[in-house]
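The chain below stands alone and is given in structure tokens; this is the form predicted on its own.
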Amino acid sequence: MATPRLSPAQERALLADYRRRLEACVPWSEVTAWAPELNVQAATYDVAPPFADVLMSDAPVDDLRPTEHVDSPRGTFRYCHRLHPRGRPLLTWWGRQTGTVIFDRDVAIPALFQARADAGSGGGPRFPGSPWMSLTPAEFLTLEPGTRIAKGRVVIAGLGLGHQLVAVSRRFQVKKLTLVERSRELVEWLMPALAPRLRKPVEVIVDDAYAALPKLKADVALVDIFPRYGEAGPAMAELRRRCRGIKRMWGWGE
């Protein structure tokens, strides 16, 4: 099958497009909400990584030289910063809408590798394509919804690279806070990093949060499990079921 072509009109309404977005980009804040459309300043795009000195780099993650990253002990984890390049649009969504952000100039993201399940054997590629976690715009704008409700006595189950963690720690609605993380290699070696920043003490459980949820007392537990956006339906309404002790939970992707 032939690929279809593009006509030299659309090919110019493309162009025209992606130069309107370039010169619309506009700095990223706390504050910015979801949109179809989002053009971002890069030099605003503030994360604040756990690793700041860690070279960003768009080489396969297996190629990745020492400077371009950092693992865990064990090697479970490798974090790294993703370049992503200028005018690329990456993908966001907000329930069932999707949109795109670009940003205007090559931009760092960070992202967290886990090992494949089989490394080390057959001489295949140690860390898959595709992160575990990353701090893009979607993330961003995806957890806000549960940070913004977290008061009182608060439990977030899973870390990942800690955003959330780190978010909600600075609410002076927030009274005690408690992690929940089944990867006690993550816990160890990310909660230091993270420690600078977190304005309020950490309980931490390492568990699974099926497991520990239940037992759990809370005004609000915030769950961030979940492999996909969108999918924590059905897991969010056996665990509201089960845990009688936390008053509101909230599941990303909700």
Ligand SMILES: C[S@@+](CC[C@H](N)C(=O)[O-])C[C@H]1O[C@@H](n2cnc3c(N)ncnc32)[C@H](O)[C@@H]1O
Second form
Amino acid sequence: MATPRLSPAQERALLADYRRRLEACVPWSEVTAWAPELNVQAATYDVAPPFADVLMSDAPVDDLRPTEHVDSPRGTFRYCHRLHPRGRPLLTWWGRQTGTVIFDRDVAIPALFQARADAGSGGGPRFPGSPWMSLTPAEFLTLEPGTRIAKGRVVIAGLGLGHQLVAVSRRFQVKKLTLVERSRELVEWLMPALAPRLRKPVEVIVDDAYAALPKLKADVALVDIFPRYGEAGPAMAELRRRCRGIKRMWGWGE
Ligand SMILES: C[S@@+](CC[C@H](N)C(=O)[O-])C[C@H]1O[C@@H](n2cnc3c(N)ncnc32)[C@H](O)[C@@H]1O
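Okay, that's the form predicted on its own, but what's the structure of the form predicted in complex with this ligand?
Whole complex next, starting from this chain.
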């Protein structure tokens, strides 16, 4: 199929819009709200990554140098800082809506890759092209509504990069914090790195959330164990039915 060509007027309009967005960049902050167009000053995108010293790179994840990644002890996970280029739109989501964010400089996006199930056989790449979890503006914005309702005894299902766990631990309304995560390797590797930023002790349960949550008593459970945004509805309905000891349940992207 032939590549569609832009007319000179369309090219000028696109360039003008690109410049307008770069000049409209504002600081990122904890209170940044979703909008279809977000233009952010990269220097303010301080996401307190778990491994702060890792250098950013846009090289393929398999080819990163030792200074550009940290691997989990058994090699299942690789943590790195993906270089996201100045001005390049990055997708955001909010309910059924989508939008984009751009940064006025290259920015480091913390990302976690999980090795392919068939890694090691056949000499192909060890890691897939897309991260398993990354700390993009969309992730922050869509986790925030859950974090905001955390109070009393709180259960968090799904560690990921620990962003929500840390944010919830900092809320004075939260009295007791329990994490349910199915990957022991992830817990044993990441929790020590997160410890300096956690403001409360965390009880850790390594188990499947669908098995563990119905046995727990809590005021709020924040469940982020779903692979894609917007697909949590049926699983959350089922969890709510089975979790009689949990007063309020929030699911990411529900
Ligand atoms: C998208 S990440 C969570 C991100 C996290 N909210 C954060 O702030 O970084 C999903 C996590 O859920 C875990 N997980 C997925 N399915 C699970 C299950 N059935 N039970 C427990 N943990 C699960 C994964 O291992 C992963 O750590």
